[in-house]
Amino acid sequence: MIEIETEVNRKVNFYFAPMEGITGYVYRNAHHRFYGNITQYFTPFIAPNSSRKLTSREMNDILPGNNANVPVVPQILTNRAEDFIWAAAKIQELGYKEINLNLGCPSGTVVAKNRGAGFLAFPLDLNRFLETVSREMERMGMKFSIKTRSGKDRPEEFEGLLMIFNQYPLERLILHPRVQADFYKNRPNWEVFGKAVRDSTNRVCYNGDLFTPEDIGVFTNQFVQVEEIMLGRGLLKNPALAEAAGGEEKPDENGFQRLRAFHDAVLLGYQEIIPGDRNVLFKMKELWSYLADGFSEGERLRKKIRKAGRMEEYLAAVERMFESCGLE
């Protein structure tokens, strides 16, 4: 267990990033049950439109009964203020008190519609959107946060974007300091993030490429004033990452016991809501695309998991993974 040492005595709050197709309520419930030190879980985005209806998947993901005792923040993806406000009202009816705006998704299909990180290329429209939304969120008594990238094409865009964000009272500004064109290539730009820390009028949360307790330690020692970190792929690879980083990792009788129980809970959860083994296997294989990285021989057995066409084959491959491989 590695405990982070920082230059100041403070507690860092960890948030679980939304990962489309993976961190839905089945995954969140299992993670919250077996692992700790997560302050809030942000949901995969809801994409409201003129139909004024949430899909069954979107509604099921945020129903209070599906998130009992899990601290959840719903996220909305849109570039239309009226759609955001409508969805926020529906979400508020369910008892939520904070909404997050997605300005970070780099997906080509999302960006082509000028949503997610694509919205960053239109600062005048973005400012008008935020003016309307911020005013309405204040009227509704809802907290409002933003998850953003540093720009569409160039990091220099962030200076103008920050001037826009600073006009509004955000619960927090979550910055993944890459531009949309980077997707997940190149390294996050800590110089841009440093500017956000210095010049933002809102609380700033960091997101991007923190995969180990050592990574988190390096970051917190460089940015001693930052008290909020959002973790995504790092938690998918190591569900106990936030615990380890905070010096709160729970002891296991062996290296795999809790991870196996977590896996089984996710599998059971999907089996209860998804018809047919084929679709369940698709979800579990996606999970192993991250989890296997934490095993010493994970790549070899990940191929067997990926090739499994029946549940029996999948379970046998998973059994070999846990029996034959040591955790990194």
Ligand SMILES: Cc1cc2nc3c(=O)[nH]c(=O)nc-3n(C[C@H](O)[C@H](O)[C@H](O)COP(=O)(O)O)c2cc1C
The other form holds:
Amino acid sequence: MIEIETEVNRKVNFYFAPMEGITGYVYRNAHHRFYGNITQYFTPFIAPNSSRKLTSREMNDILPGNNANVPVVPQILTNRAEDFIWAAAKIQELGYKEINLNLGCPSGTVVAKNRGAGFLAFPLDLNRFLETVSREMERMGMKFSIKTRSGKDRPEEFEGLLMIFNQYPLERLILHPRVQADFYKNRPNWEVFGKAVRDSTNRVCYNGDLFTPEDIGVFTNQFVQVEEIMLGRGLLKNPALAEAAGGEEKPDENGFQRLRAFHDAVLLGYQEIIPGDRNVLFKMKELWSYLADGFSEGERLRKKIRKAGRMEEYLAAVERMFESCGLE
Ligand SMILES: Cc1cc2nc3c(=O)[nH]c(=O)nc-3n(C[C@H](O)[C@H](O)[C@H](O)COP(=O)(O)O)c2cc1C
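Return one more block: the form predicted together with the named molecule, after the form predicted alone shown previously.
To see the whole picture, the full complex is given below, headed by that same chain.
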């Protein structure tokens, strides 16, 4: 019988996945303050274009003053080398040392413009893009990493893509082994990931569907040579996931107490920058669509949170959620 580690006994670095609309600087700051064992936080994508302007949302998300002491890697979504290079220079001016390219976004509007995972369907263009960008990043002294899916439509595409990626010195290749057409359906393809581990000339980081310490244990048992894991929704559901998997969970009596403090910090952070309760509530409700999974009464009380129209109703529903686990 194979024994499954629930704690990763060797050193694995955990990265916080970029999640647009959720893991902006307010969330990242709060997470970093209350939880540990994350090596780097990747920002939701910045999409530069020929206007040569970042939106104020994009700019605020990477301003050093909004990210003090948080290890952050900005991510860019584009298929135009000159736009990437322009944004990278801007980001470097702010003091960043690494930049990440998004080749994974499966959303229809992004893919329709041949960006994100849509770019994977154009290997010749992608190769030309990477040739220019990689050379320029080297010249600028910027580290350059890629976050990709395994293909646009079929996992067989990955072999050709890997031959392209292998031509460039990447800081790391982060692979979410699904194709764009999967969106979030089906399971990540570990066979394809195995190929990447075997044949990549760059360091490989795994991403996809690791939601519990047990999931992480199964993964690390199978891929003993992999030292880097990027976690997304698992951390949204359980912000202590990377600590728990690393055996570093802070010894607080009640994890819910810390979760409450974390929640309050995120809420306050949004209240400080978003005018009006309505949009603050929208953000918090999206968070609860993940967080509620960790509560025994989560399913029932999640509805109350979702239905809250005013801040007082929301706070009362949150109170009940925490009371349901014995925290007042
Ligand atoms: C709401 C949401 C927003 C996302 N936004 C981004 C993004 O801006 N950039 C990116 O590379 N991936 C984005 N992703 C993909 C995640 O980074 C990650 O690759 C994916 O969720 C799989 O990892 P997980 O199973 O650990 O969540 C997003 C995912 C979700 C659910």
